[in-house]
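Here's a solo chain for you in structure tokens, the form predicted on its own.
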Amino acid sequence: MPNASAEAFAPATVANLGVGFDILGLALREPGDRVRVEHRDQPGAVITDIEGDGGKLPRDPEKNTACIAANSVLKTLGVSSGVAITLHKHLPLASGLGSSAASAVAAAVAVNALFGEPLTRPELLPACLDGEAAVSGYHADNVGPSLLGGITLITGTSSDQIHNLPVPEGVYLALVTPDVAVPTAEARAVLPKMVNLHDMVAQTGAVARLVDAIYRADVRGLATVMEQDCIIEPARAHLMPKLIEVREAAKRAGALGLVISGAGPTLCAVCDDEKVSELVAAAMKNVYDMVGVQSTARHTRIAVKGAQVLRVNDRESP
């Protein structure tokens, strides 16, 4: 028997962290989208009500993300009945901070939760694959670490694919998010078709290196080489407001490097100092601020757990 709600949470994400395009990503303690399902005696999701997206996320169910994987769920456990959906967006959207895979993810924990948690969170991973395709393409540099958390490595799609690399303790990340929206289409749009050798040897090494600063908990060392990416960046960073402003300011207020947080236009800095991290955050608000532009500035740091369950009410609850 069903339980007769549940609810769940689920972090926003740093695609890419600079050179490793599509394949890293990692959480972020706050902020997050929240998603309740109840049960409903009817077959598949519906969505009940969204907060926070200004009216612009589709209700259908068919093209909203949170609904089409809680279907996936309510498909893979095989069941007749189905769920009502409130989705409680916090972040904006095509902002660069996963804000799809957050609501996919949080739809398909929250389904499962209903039903007794009988899925483990790898489990769920097709399932929230399958809501983020219908905004971004079916990739898990989002969906993986809001799903499982921390740093990691996405050489695929399914769930062995997913590598959690090592939390460095001493990470603390500033960012800002201009009022600028940047879909993920337009942004993959402008990529190169062709990398010559010399770029593409450039971007291995510089991937092989973050990772290995990352083992080694060498902060200062993955931002810098988070810096050098020769490929991505060069291609989208007119779609960036104030990218190199943004960057020497940060700088100047003691960030050790700064990129762009998946197709942005969230920019994301990495600093060694909670406190740092906070004056970071207002310095890259400022620039905006003084070209009247519109901005959300914040500091956190990287959750190592990802999604999570908040409450399931039974049915013998009030």
Second form
Protein chains: 2
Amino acid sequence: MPNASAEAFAPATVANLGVGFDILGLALREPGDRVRVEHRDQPGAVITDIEGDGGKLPRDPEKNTACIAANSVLKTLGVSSGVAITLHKHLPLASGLGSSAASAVAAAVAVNALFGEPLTRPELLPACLDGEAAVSGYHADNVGPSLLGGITLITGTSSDQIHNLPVPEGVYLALVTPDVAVPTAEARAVLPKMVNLHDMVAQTGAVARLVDAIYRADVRGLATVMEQDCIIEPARAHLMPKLIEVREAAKRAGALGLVISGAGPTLCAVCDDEKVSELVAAAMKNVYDMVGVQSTARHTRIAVKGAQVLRVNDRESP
Amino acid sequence: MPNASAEAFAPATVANLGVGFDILGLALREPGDRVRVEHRDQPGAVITDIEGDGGKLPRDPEKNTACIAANSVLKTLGVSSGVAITLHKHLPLASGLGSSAASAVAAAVAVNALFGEPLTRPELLPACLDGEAAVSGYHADNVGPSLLGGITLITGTSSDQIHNLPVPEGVYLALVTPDVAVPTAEARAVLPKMVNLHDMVAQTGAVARLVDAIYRADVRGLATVMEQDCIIEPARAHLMPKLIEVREAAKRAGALGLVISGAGPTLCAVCDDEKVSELVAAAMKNVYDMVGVQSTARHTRIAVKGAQVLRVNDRESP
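Next block: the form predicted in complex with a further copy of the same chain, after the form predicted on its own:
Let us now look at the entire complex, which starts with that chain.
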């Protein structure tokens, strides 16, 4: 007998971490999306309401990320009933913070909770990927950390290809999201098709150092090496307004390194102190303020836990 | 006042570790080169004798790797006297085991010991690189592990760009060196100049996994991921006789993975048991025996320590 309703939270994520293009990502403590699902007797998932998207997300169950993920879980569970979804969107669309992944993950975790959590988190991965695929393609660099938390190394789309790395103490993140559109498709299109071998060696060396620094909890080391991406950032930099100026301002305010979050335009600075991360966030926002670009600044930490069930109401609850 | 003579050992090394092309290497407990230096009043380094090279190595101080490294240390120390070198060559030339690096490192460490070890191991790196450069170019993927020991991550040629990774317990290596020439220059020439982005992502993912597995002491994981090199091995495979057959034979005998050591032709199999590594070495050699190719098989372990001073005789010793 399913519960009457369930609610889940899934965090925003920073994919790539500079040199870890398409293979590394981390979960943020905030922001994140919340999904509430109510059980209904009719099969399939439908949208009851979406808050916080400015009307931009599709309500069509076949196009909505959360609905697709929910339907995928329902199908895996083999149930004949369905769910009505309310999506509370707390993170900006197309911002490089894994918005579609967070919605898909929150929906999958909520539906699973509705039916008493028969599936483990890794078992929910395919459903989350189904939802993500509707928007961004079938890849796990946002879905992985949003579902599983921490810092994840992603070498494929099956759960045994997603590895949790340790989360170093003392990492504080400052993020700024300028109000400009950087569609993921465009950010992919500008990438080189081919890379010279020398650059590949430099990139593999930097990635190896990044994993090494993560294990050593060497915050300065990881922030420095994240930035040494000689392939992806140079190709995308022109899509990120004021990247150079924001990086300079962040470092003047005490940041140890700065990378593009996912495909951008959010920029993510790494700090080793909470107060500094607050100052860095303000300094980054100030760069956009000076040129009249609206932006949102945040400071937060790495979320060790990924998506979480917030509330389950059984049939007897009011 | 310098000592009368000193002797040092430097280990053979396995560079690349498959997916870690040009950035990873490890030191072997054996074989290794031994260098004995005797103090002389005349400036500079000269060769007294070389044993075990079949007469193939140059005796000219300007071309001999050990002499060049020795001279570089003498210059760094600012001494006006010199050394006479006896090189005991215990590892095969042009075999992919870092032969020139071992000679350079043993010479540098011996000269440093002759003068009372004024320089630290990392401070000897430039001299070792000078010696290596005469044969293989100015890179540290063999010199680094031979000098410093263990598993090293090499992102450049200065000592702060060489990082010791942890050495997992339980790694046993089986090596086979067929008696065929694979000049490093030819092994470099066959490499692609450009790599497609998709392959680069796969390679960075595999390298990240390898470092992760090293930290986790996951021997099976590291052996599996080492092999997932989609760029270097495919380009070089045709230079390694019977690569496919040796890998198959190694795995049938219990090996967990096999990679080309450096630029080859030595092949290095990873095992998680000493007895198995002995059987694997024999099975690999048997493949060459069957086709009439002479080969040398070895089984050994990762050397946690790098080059070592074996003996120092002061002026009063007999």
